[in-house]
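Next up: a single chain in structure tokens, the form predicted on its own.
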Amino acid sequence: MTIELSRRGFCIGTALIGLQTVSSSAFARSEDGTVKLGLVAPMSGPNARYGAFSLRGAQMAAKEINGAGGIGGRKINILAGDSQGTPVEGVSATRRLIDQDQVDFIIGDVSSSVTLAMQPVAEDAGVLLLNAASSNPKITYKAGVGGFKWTYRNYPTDENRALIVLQYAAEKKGFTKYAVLSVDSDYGRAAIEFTKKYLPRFKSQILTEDYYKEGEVDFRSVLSKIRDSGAQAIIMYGNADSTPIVGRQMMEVGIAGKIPLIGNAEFNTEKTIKAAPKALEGAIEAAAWLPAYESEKSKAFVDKFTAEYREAPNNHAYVHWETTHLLAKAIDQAQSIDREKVRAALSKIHYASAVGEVTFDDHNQARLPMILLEIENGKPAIKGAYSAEIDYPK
């Protein structure tokens, strides 16, 4: 069931139940062997933990698929490549998987900079690159009709997040006047530029705009300016360390509980809320997935992953598990591991993920929901899974 929130297609989908299965009856039996799936992720270096979760998620999906008979009788064989979180190593790992291991498909990387470097390599080789965890919009600006036909992404972008947060704030809360208090980084400034792009769609405006340096601790003068500006909400994209400080100082200047925070700066963590509960009340944040999301498929994944690895999954584990199942579904629908046929099947797919239906647009970007959180009575409340159409550059 789908509930329309506006004629622009902003919707909340009900949870979809059951693990994905793939049929073998219609698969082209003239082909045999395995499906070689390369996975590029940081297996070493400072982001190795992300890579470990990514690999575990993909391996668990492969185990489930193989245990159910594979894809048309074929078993998935995952071959890992270590990007070390750097573009140079990511390209080297991609080339090794293609040239030496002769993989059929690749999932990767966690880092947007690595994925951007991998794109031309996959394109030149004609190997499908399915991204599961990078959020830079440029990846799919350049994909599909943007040029790289072999790149697909099954993950929301930073632009998706900014749009969904803004649209929820406008349509569900009635906000049209905003103040900006965002981290002075590529991420923080880009999020605000994406927000500005969609302000006219909701007849909204930014009244004040300020950026803070990482490590900054005094926000009182900016918050006082916001207090007197007439803003209905503060758009904040930043780091978790700054949010409790901002919250406490919101209480000092008298705007806690009056002007809520929206955006993405870990508003929903227990530590942040405890630091300034009144200031965090009503804060709005979007996430790709959360372990607490109550769909049957999501809960089954969390339980199975925790039992398998004796550790709760994080977002990277989930998105790589889900993306491996998505790819398996596309191969099954193509009835072949022929890359062109699988690419065509992926473009047309309707896939039931743990947070809602996934389809792809003409830039090979997944139209998939994000989970909206709002702090209510001192606790994060999941408001549902929401999606919205982005406007690509001409």
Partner chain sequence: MFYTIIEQVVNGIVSGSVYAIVAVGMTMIFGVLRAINFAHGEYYMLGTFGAWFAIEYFDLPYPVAIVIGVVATAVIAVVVGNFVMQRIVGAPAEAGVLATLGVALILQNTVILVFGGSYKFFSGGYIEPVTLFGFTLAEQRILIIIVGLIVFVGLELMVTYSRMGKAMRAVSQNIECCAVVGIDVRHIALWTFILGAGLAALSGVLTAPVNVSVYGGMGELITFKTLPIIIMGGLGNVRGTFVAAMILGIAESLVATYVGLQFRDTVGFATLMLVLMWRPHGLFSAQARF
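Under this definition, the rigid core comprises the largest set of C-alpha atoms superposing within 1.5 Å between the forms. Since this is a predicted model, take the numbers as computed values, not measurements. Residue numbers count along the first chain shown, from 1. Compared with the form predicted together with its partner chain:
- The two forms, fitted on the rigid core, differ between these two forms by 2 Å or more at the CA of D218.
- If you fit the rigid core between these two forms, you'll see the Cα of Q102 move by less than 2 angstroms.
- Once you line up the core between these two forms, the Cα of S111 stays within less than 2 Å of where it was.
Provide the structure of the form predicted together with its partner chain, given the form predicted on its own shown above.
Next comes a single chain, given without company.
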């Protein structure tokens, strides 16, 4: 009997302690007068480079905001969580940030598969998860009216990209017949899936469809098939390292300069163009942002980042810098760090980003323009920023 009692006592005691922890932690959150911002990104592992750029971008934004007096007197304090680029680690990092560090908001992750795994965790905890760099359309298919009310994304999706590229190719170049040569991954296949969705809109068709394995080095058979198919352009969503090989082999089979590459596979880097100048001429690419983009805000960011970190920023640095500023504006407009109020402010925001105005749709997806470029005379020429409204599945 005594054992029974003490057990019960132990349980009650534990529960009381737990309750106290919970209630005290509710006050503990940001009681130090800061805004605690969690940043989940691959800080180690093969994608650590992206994580480093993301953190630097966000930290630079925090420094700027804090330097200008913070948001309503509160300074931003960035707490980094390492996802190692894997969903499992991404979820534990998110849990740690929410439970132990008591963050107010989270930005993350670079990888779509990690973000998809983080979504339910953020939803359960009622913490705003603002994504700045994942492109898989499913993230916002599932958000807003699609389900998760705490997930937002300030980044164009693969669907956006597919539509914008196709629209430009059809309207400005008059292409209607395409060959597909994309990487055999979720990214490459999804991009083509969405391209197919919009083909009828532009009265276009795909004549041949091939996917290459990462590390593939021989594309000649496929390229000669494409040459004989009558395709006007090759849709390629792929890896940066395969593009120079494809370019050189396009020269070999005699389609360089005749059938351009369109899509997204780092057509615009100096090394790639140098590897096969004739094949890359006329290549069309849609990107979220480019260091060369002509806008005052963008140029100022590039200069400041380069001066601060002694290296030029990449896309990930920019999107995290811009997203931190976007969140700061939402907090400022909400006049509070209350999550519900900030979420409401974010939904109604009109934010002037370096590439254009950002607003969110009912799926919590930012309506964002993408930068379109074409390789002309061996150099990327920016053709402007293009927007496209997403056609969500019903």
